[in-house]
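Only one chain comes next, encoded as structure tokens, the form predicted alone.
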Amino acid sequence: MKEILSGNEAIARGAYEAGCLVACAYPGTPSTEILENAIKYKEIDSSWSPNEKVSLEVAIGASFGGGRALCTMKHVGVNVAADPLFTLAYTGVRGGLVLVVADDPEMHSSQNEQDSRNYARFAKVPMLEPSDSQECKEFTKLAFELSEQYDMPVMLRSCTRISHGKSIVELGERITDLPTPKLQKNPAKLVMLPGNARVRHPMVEASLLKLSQDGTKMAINRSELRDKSVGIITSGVCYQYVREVMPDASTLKLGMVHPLPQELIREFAAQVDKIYVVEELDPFIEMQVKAMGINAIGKDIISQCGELTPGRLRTAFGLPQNLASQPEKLPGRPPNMCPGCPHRGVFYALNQLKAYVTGDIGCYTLGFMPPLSAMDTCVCMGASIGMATGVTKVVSDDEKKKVVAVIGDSTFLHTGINGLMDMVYNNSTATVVILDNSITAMTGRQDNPATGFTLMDDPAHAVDIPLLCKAVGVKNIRIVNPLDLEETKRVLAEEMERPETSVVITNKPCVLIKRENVYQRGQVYSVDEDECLGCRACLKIGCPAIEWRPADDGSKKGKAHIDSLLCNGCDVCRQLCKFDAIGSKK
């Protein structure tokens, strides 16, 4: 049977027909649609972790017992999960453990570019690269087969591309004859420290120089001759770029880009006159094969920033652009918050009150944008609380009560409460604002830790934030209606001016909470135009259901309209509104 999926479909799929047993994650885009479609298959225990170390914590004990383990992230989730990562290169595995990396060419949902192949070179494992959804599920399977065989954890790289494209898939059966996982001990193999990590590594070593040999063999890696003035080295799905811009060259289609098959390399090198690299970010390919001794060109046609496309290919090799494909300029779209978030009226007040707000990577991330203008900083997970923390230990007494860190419930439990921690252990004063919006929401509504459900929509205990913060010594907390402006903006005045650590708490949910007995729709809201002077206050939230109409003259002045259709009701408009001009819907 045959079915059009997605990258991530697909390897959801592979993992099911591989005989996985437990798959765990954090959601992260555009790596996320992989376990949201690992439920389907209730052979499968999938699971939400509050980070991607954990959830790779999980997939390794899982693998310990014997079972074949799944466990997926985008590229910068590695970083968090590198610490078990470099050791589990060390230990290996007992049943099949693979873990996929999608990473963001272009950054479309990313605050970096970092190419994941660097990181199965630095941690010493293979890793396959897929070109379409076909190959996600196959080169799934193979992945925990090479696991078992070699004795690693065997990393998967897809891109935004081949997450989210679509295309054929033939689908198979479930492996049903694996061993049943059981306890087993190996504590030489499995504990490391120093004596064992020592008899370890060059087992390690001698996995990938055999991966590389064999490497040459392997169907995945192969050899295509056509014109033989021309050869290019690629992979992924930069190599459906090569294919549909110059379908003459000739190819060497690597799927596994570490460790290099580096016999087949030479082999293919010596029967094409000229060799290329294409791929993506770094120069990865094109580097190690440069340290073969083969003269490869790459990075210096083929920019190192930026997703590749077959325009930009076409660019590099000096070839006409294929106008027809040519995408049609559209108008600017900028991020926004939707209409009736709880976030809005929350950075409206920091903006007010002049403070300096380190921020934190979710949904709450676009109160940098314009109107709102509320956000300093952004690094990574979590790193809102430490920020804050840091920048108050070198400014003055009085900037001091200007920081404020905003970060959201589900990163708060991802990396923000060790920063919470630090905060109170060595006295900062600055002020935390925790956006409870009930969900993970920026990554496609996700429950977590405190949300009460898991992934597979099972009742779960709910972490109690404000009694969490309480654990950690917070002693100054306080819950707000982040709708109600005016509460909102005179509580973060008070916990700003305290001399110590404090913690407010928003208390209202994501507006598309997939759980309706969560959120209950206002009433609309509409603008009365003989009551609306034009003074545009109601604009300075930047809610997409406002928008300007000109007067009909042409000339400046005008009013403000409310779109029914997108309006939530929050009711935020209406007390920004001096005039009384905004009133529910008749």
Contents of the next structure:
Amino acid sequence: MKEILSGNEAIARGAYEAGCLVACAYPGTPSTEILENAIKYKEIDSSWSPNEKVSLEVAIGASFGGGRALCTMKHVGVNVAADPLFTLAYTGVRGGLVLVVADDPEMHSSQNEQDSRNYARFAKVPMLEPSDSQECKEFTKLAFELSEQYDMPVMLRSCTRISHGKSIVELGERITDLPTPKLQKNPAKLVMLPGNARVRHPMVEASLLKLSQDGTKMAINRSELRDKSVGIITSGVCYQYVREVMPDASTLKLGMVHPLPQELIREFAAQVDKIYVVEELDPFIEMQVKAMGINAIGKDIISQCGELTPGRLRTAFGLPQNLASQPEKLPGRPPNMCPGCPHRGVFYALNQLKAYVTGDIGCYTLGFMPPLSAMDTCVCMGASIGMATGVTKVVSDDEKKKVVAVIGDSTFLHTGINGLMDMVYNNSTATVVILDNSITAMTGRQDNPATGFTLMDDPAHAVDIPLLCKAVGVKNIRIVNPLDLEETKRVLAEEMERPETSVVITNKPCVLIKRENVYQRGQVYSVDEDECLGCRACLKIGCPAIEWRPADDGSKKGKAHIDSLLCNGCDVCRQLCKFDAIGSKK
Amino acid sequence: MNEQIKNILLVGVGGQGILLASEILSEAAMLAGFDVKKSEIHGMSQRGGSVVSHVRYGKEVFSPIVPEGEGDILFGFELMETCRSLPLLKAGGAVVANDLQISPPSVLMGHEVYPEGLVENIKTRFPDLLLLDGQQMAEQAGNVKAANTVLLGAVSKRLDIPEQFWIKALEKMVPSKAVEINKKAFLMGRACK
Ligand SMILES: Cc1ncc(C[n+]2csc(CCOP(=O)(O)OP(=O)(O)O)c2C)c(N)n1
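Okay, that one was the form predicted alone. Can I see the form predicted in complex with the partner chain too?
Full complex below, order starting with the chain above.
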């Protein structure tokens, strides 16, 4: 049967067909939908982990127990999971273990565009790279087989265009003849103390060498000879752009990007006049090809920054562009917090209090945008709290009072809790705001250990965030309603003033939560045009439901208007109106 | 079968239902026996940001995104976004646009104005423009929510996919309660010149 599947759906399908028993992940664009699709297959135990390190460790355990395991994450997730990954390369596996990593060239939804292929080389783990959804499925299955055959974890690298691209996939059946998992002790292989690890390391090097040799014969590494004046080595989505733009060029399509099949590359290079490497981001293949003594051209013509497109590839090869019309200057349309979002009022208050806000990653990072403009730093998940501690170590006592860390519930449980431990332990006086909207919103509403449900929608214990803060030693814990501006501002001001660590936790849910009895939409508001003096105070929260309507006379005057279809009735704008012009419709 | 690849761009604002429309289009193309690829960006861009979905079909499709300047049809759900994506179209490409304006944050706050004369602007650059009031037509069909389907019907008229496959795709992708209204809305759009 044929279906149109996204790369992510196809990876989930591949894991199912491969007899995978356990799938786990921490969400992250563009990898999230792999696990969201894995739950369609009841044979797979699918779960969200609190962070990527835990997720990989769960997969490692499943593999050591004898089952096939899939772990997925976005590129930056591998930074978090790197510790277990590097030593997993030494232990090898029992049941096949596949780690999917989805890169985000162009940073469509990421804070950097690191190239995960470097991790494969650094951690000494083989890596496959599919070019479309059919390959996503086939390569996932092959990755499980290679993992067991070579006794190594195998990485599968996707990217935004592969994960979120859709193409036709031929479905297959699930294999059922895998051995039933059973405990089996093997400490010499699985206990990585120096004595054992010294034995394992040479085995890893030998396996990589063997895989590189075997790679020359693997069907996924394919030399396609056409016009021999130009030979292009490429992989992943870049292969598609090469075929699109230069259909006559000879190509060496690499399905395995680590280790490289060196013999095959030499054979290909010998058959063509000029060698190019077409790859996004780092010169990963190019450097190794050059180290083999082959004179390849790559990053001299293709940028290390951003993603490739057919047009950019045309430019790189000096081919004419097809542009029929030029881009025009139009007002931008950046993403925005939703109407009624409980984060909005907190940033309004922080702006008013002139706080120095160390930020974190989630929907609330949009608090950086005008008019809220209340975020001063954002580096990686969980970093807000450590950064706040660090800032308070160097600035004056007066300035210390301005320092506020802001972090979401999912991010707090991901890696924020460690920072809070440090903050208390080392007596930092900063204030931490935990924006608990009862969901992992940014990546599309995933449950987390504080929401009370699992990925499979089973009820679960919900972490008590205030109690957790108390347990690490925070003495001042305040719960606020973020939709009450006066209360929010007052409590924040009090806690910022206090020369001790304090935590302020907001308690209103995300407006996008679908589960019953969590979020309730309020009364829709409207502006009484007779009362509105056009002071623009309500525009300072940047709500998408509030529009400034200029007066017809072309003057600076005008009035505010509320779009009744968009308004969720959070009441925040009403609190800002000094003239009682905003109210709910009766 | 036509060897040429058809390139369609669906553009608008996050939350307008662009992804569903592009799924229906892809499904119809697959049912008609074509190779299909489709690509778009999820994530940050969904919080009310610009959305561009690329659908390509033909005998064998390579790139999942429409090469710059090779779009055959631009299917715009919102006027400013339609205008923003014009550079993706080939010379003489067709535009099917919904006559709808959604203000971005800078306009809502009164810092910028929503650009005027967009329709004329599009028309001078791409004369093959079909401007429709999707909302109003959908209301006639029985539900405002079917506006995208009306527009999809108008787009379908310009593509070499037989009607039966569009109907099959609608039946598969639209919730069963809404199928009848959507079929009606689709055929209304398809009847537009
Ligand atoms: C290491 C890492 N993993 C995953 C992500 C993707 N990601 C960005 S924000 C976010 C979750 C935010 O959830 P929460 O903190 O609850 O804030 P909300 O979006 O709900 O406001 C995730 C998973 C990331 N940027 N970095």
